[in-house]
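In the form predicted alone, a lone chain appears below as structure tokens.
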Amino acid sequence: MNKQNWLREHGLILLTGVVVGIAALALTALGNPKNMGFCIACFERDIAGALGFHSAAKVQYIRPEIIGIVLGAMVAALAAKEFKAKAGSSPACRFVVGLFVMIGALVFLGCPLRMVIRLGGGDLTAVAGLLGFLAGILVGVVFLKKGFSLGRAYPVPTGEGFMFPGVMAVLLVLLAVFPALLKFSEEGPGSMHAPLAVSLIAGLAVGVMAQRSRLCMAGGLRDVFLLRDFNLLLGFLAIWITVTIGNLILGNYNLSAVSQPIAHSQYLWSFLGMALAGWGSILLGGCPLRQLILAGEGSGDAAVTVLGMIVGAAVAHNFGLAGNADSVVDGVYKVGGTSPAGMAAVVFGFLVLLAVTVTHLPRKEAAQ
């Protein structure tokens, strides 16, 4: 294959993770947590606080950037004509995997794209996480090959697609006119935030641009796994590339596995966090972000995926599942990772997986 060719069939996928990751580096640059430029799941962990379904007081905010990255991929689905209203692919067990997702990638502290945007940013602590989910990616693969599938989703009437994108707007309705009915952090995390527009526009920017590329981390390592093709993760190499790059350009790049910004050193936790949430994607059939696009392309059962890990992401926090981040104390530098309650729940999250999985497969391979 030509050069001309080559950048043809890969030329979307790449500029998809250069414009990521350039609106990461712009969101940190202008006031989000630092190695946090987008995160699916610390962002939607906070829209949970901001709602009030959990009382972390420091991550509490609406995140614009969810909202644009579902309706940019509403409207970039509209425009392609490619906005299919569909549901009924096993929405109960989505949203309990979704659920457990959450609670696997709170416990590593970041979704696979914040993962990434970690490395980029020269955070060591992160390559237990790419470890892990990279094994959780072979697991559910191995399962794929064994015929799991969750069925099929069927037409459903046009406002049903809306309804999530819907919600959306409500959220950036509330958060710009009726901000007093929302809470809002004072610290910590949920306090740094880059400008609501500035937000807005790189969620759009980004839903648009993975809606068309079709961006997926967990996608990526799937094709590479079961068919050899390598398109959608040039993204995410992209994505780090480019996250690479701009912090050595700003002086933010710090090669350490000490002192990352909200990040631990308990790496076993980090590693089987992100296994769950890896094998998760898989049987979901994507990760956070592509979750999201789903959402705004009309499907009903990624919605339910999503509302699943709003939940998940209020109940880790509610009971204190969630990692800790390692911190300074007095000039003493203190550990963070792990409550058992949470080594707990990661335990009872492969097992709701493997049950999941195993009643999801031709019955010949359950038999097995």
Second form
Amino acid sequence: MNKQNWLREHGLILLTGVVVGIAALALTALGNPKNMGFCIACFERDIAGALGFHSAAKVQYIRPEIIGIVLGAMVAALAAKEFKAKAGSSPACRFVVGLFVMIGALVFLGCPLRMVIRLGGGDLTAVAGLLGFLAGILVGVVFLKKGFSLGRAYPVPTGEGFMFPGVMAVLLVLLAVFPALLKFSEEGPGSMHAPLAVSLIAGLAVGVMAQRSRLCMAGGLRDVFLLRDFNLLLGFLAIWITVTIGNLILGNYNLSAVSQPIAHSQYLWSFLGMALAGWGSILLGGCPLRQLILAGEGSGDAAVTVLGMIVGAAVAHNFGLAGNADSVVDGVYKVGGTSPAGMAAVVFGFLVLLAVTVTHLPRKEAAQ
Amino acid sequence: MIDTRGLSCPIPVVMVQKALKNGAPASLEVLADAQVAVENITRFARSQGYQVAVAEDGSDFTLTLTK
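Write the structure block of the form predicted together with the partner chain for the protein whose form predicted alone appears above.
All chains and molecules follow, beginning with the one already shown.
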């Protein structure tokens, strides 16, 4: 393939990666927590907190980035005539798998997108997450090859497709006009955020670009192993490289496994948490970011998945499952990580994913 | 004819991959209802040496893969 064809084929996904990377750097510079320009899991967790679904005081804020991503994807899909209201592909299983993807991500402290952003900040503890994510994806790919499917979605009345973007619009109105109804962190990650308009615009831009390019963190690795297709992986790599270069220029690059922002060095559970998130993302057909995009395109199944993730965030914080960051207490470095309950939840999550997987494999006569 | 309508990513392209592996047919018709499935199947089929023609029919697409 000559250079011109290669760029025509892959230019959009590369550009999307660069836009996501620059948006993440800008959001962090303007107030978002370090190495958390974007984090779909963390931001949905913050939304759950702002609505009072959990009471972890440090992680409560309606993140306009999430609203922007969904509405941006909706606008892009409508403009391209790709908005289609569809639903009916194992919604209850998707809800529960979404819930465990969230728990896995919060044990690690980040969704796959934040994992890449952490790597781009020089956070070597995220390498354990990357390896786990890869392992989870490989498990999912094995079952995809065996014929795993959550079944077909069917066309439904258009109102179903607009319901989730509508919920996002209501959240925006609550945030902008009735903030007194919501809970807001006064300290911790939830208190750190870029101005509303900037976060919303960044989310809209990413929503539009990711809808057009089909950016997906899980899809990037999956397609390489399943199809030898590197297109989506280029988006993954473009984010990593852009964030790395940006952090080097801004003086924020810190290549180390110690004292990384909102990260822990309990490597085994970072690995297993992201393995759970990776396998779950393959079962769902996309990473947490991709679920937001699909929900914006009218998928009721993706909407249910995101709602499952928001409930998963509430479960994670109500039952003390989420990871705690490493910290320095009285001059002593204290390794954080998840609790025994969090470890049990991850193991249970693997069993749930296994049950969902084996019950959605083709029956023997159908496979032949 | 392979009907991939309503199936999530990447199952449509996995179905095509299986069909092409099983006997390498000279031509194959695939029904899809999502632009992303059309793109993925097209990219994969071309990588396997097939030419792809896409016909739009209402909200569905018929892809014709020929060697």
